[in-house]
Amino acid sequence: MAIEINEAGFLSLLQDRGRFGHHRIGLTTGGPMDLNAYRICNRLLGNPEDAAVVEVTLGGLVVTATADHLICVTGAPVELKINDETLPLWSCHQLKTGDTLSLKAGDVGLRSYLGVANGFDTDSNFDSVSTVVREKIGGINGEKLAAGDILNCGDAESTLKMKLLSEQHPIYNNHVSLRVIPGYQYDYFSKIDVKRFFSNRYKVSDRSDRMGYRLLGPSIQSKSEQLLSEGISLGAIQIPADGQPIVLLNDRQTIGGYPKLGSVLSLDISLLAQLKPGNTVEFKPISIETAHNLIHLNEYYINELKMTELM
């Protein structure tokens, strides 16, 4: 059973959950950019929660069906074709044998998934699945997938076609607010440039990618541009000796050297990461305890989705 690429678009990437417990190597951990949808995916399907899934940055995704599959799509609010027919998304649908399926991407949000009822099935490196072009690593030979690749998928037992109730799709917007959690770092700014940072909106800028979001804006400066190198967490924001922002993102560097004013909620990344150039983004500080219950929140929230089959 398997899916044919016969166009891949702009960038398109097998992931799993991501790559843990191998930063001390000097391997980042990858994995879906918008982590929400890609669980809700997945559990549309009845999925593992670690299933692959195909990563579409852009649209421009075409696939034929080389077996019955049920499939899902999830995040960017795309156009999805199956043939002619165009479908909702958050739902599952049936991709018979010589299907051809097909996203287009839309004025709002950035990055779709497209996951497969028991997932795609191919080897995994160092524990994961999840393609990491920088370093070569994961997916089909650490690339971008490409036109002729194949996709393995898992036998599908159950064709139960679910769909996610629409009250409970996220909402895509050109603008975002981020929760942040200041760092240990904090007082290498000043007031002034704290207040400067969390006071204005700032510019996605169009070299940003899946390692991190460069920022335009107001230039913060710390008293001290460069430290002893540390690890570096999901989300952490890099002040760089222009004053200009960088969130730093699932293809991160695993250590670095720029002080940093806090990381972005962990939660929030997945708003971050479907924002396209020249979209904007406001930053709004909470304390670690705020952080832990808007996770738990979420969690709730994933364990709680209403579901119910798609006629």
Second form
Amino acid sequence: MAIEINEAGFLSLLQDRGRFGHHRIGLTTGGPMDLNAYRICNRLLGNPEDAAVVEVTLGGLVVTATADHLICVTGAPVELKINDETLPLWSCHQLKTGDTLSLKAGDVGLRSYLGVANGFDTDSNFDSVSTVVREKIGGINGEKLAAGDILNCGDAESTLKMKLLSEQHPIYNNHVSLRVIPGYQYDYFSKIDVKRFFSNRYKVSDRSDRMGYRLLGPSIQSKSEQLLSEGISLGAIQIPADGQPIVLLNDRQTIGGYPKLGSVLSLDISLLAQLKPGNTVEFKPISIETAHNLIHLNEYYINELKMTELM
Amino acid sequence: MRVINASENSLIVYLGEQATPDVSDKIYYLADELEKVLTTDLIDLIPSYASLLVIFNPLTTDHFSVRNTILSINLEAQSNTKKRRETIILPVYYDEEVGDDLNDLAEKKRLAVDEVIELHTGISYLVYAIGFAPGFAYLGEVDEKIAAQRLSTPRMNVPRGSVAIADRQTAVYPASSPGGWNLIGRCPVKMYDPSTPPYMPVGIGDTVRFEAIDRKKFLSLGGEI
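Could you switch over to the form predicted in complex with the partner chain, since the one displayed so far is the form predicted on its own?
Below is the entire complex, every chain and molecule, led by the chain shown above.
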């Protein structure tokens, strides 16, 4: 039971939910940048919550099945083909022995998720298979996937072919509004700078990656430039000396010494991570209570996904 | 102690304005207690110089509850408990052969190379933080006489085991990586071994001392030139 990678594209990484509980020795979390699409992929396949999938950045992945598998692709709208047939995302499909599956990048969005029933199966490091190339950890020898790699799959006993109702497909845009929980050194910024931050659009820089999204726009100044390094949470908005914000993401370093305004709501990180250089964001402050409620509502949404069975 | 929101599911606790052994003790103690009390509500902890980031599961608890738990811990109690801090001795081969900046540093500081080595091995260092890369431990504080600014142009590749100084901090590079610290020697002990728990010979709050060894001993301990 396996699939073989024929072409790996720009950046294809094996990811499960992430690596937790090891920040103390400096390990980051990794994990899917668009957590929402990742979770829906596993839900449609009837997989455990933390099953491993392939995160494909900008398409370009071509694989061949060496056995029959049930597969599903979610996330950025790529062109999904099995052999010569174009098929919909957010839906399970049968991939038969010898079939070739390919993903071609679309106009909007960056990252798509290829899952198989029961997940990809490989040795884990620190309780996770999530690949963090900078740490040489997870995946196959800590590297991004390459042509010739074989990904073993669990037994495909699941026979239910599910699809997500189209009204529930996430909508990916070139502009995203990000909700922010003010925190960390929020009080170190002047009222004018805070207002400037929340009332302007910022552009995604081409120096954005899985560690963080660098943004370009009106400069923000903190009253203190350098702090003692401290723990960095997912989504933390760091303001370095040049005043250009950086939103720190899954592969971030665990500690850092730049002032931070607060953190982006995790649910919005799924949308931010789909933006390409040149796309834009704006920020909106919310209370931590609102954030808490939104997370619980989203959990309800994921648990009550409207799926139908395909014949 | 100040407890401040960091994100939807994390609070940052500041235990002092400066990194001192006393603040470090409090962080160590608080982290330990929170692990016991929060159990499965706790996702992870990031201790650092003067703060502790507490990451919790927002589906099983909330920031009110975690904040109250943090505030209820009596940090004064730690001074009565016996410290579990360990002292780890790390052998170092100090030589220009493996420490590209050793001679330069001595010259800049108007010291003999042997004096630099004596000052570096003469005191115990506290592990204040681990980060930057897996297994990278920030040790402080280096004697002011050998404190040195980071290089203006970082090196593209610093070999694994390199012992280095930046400002009043010192560290052993756990893997080959780019780096801008001043290299003064090399340590044959693996600072990060992902294959075997506990993965690192030192932890936050431990004390480290360096011990000078010669080339022969360095090689016999598995060191690579």
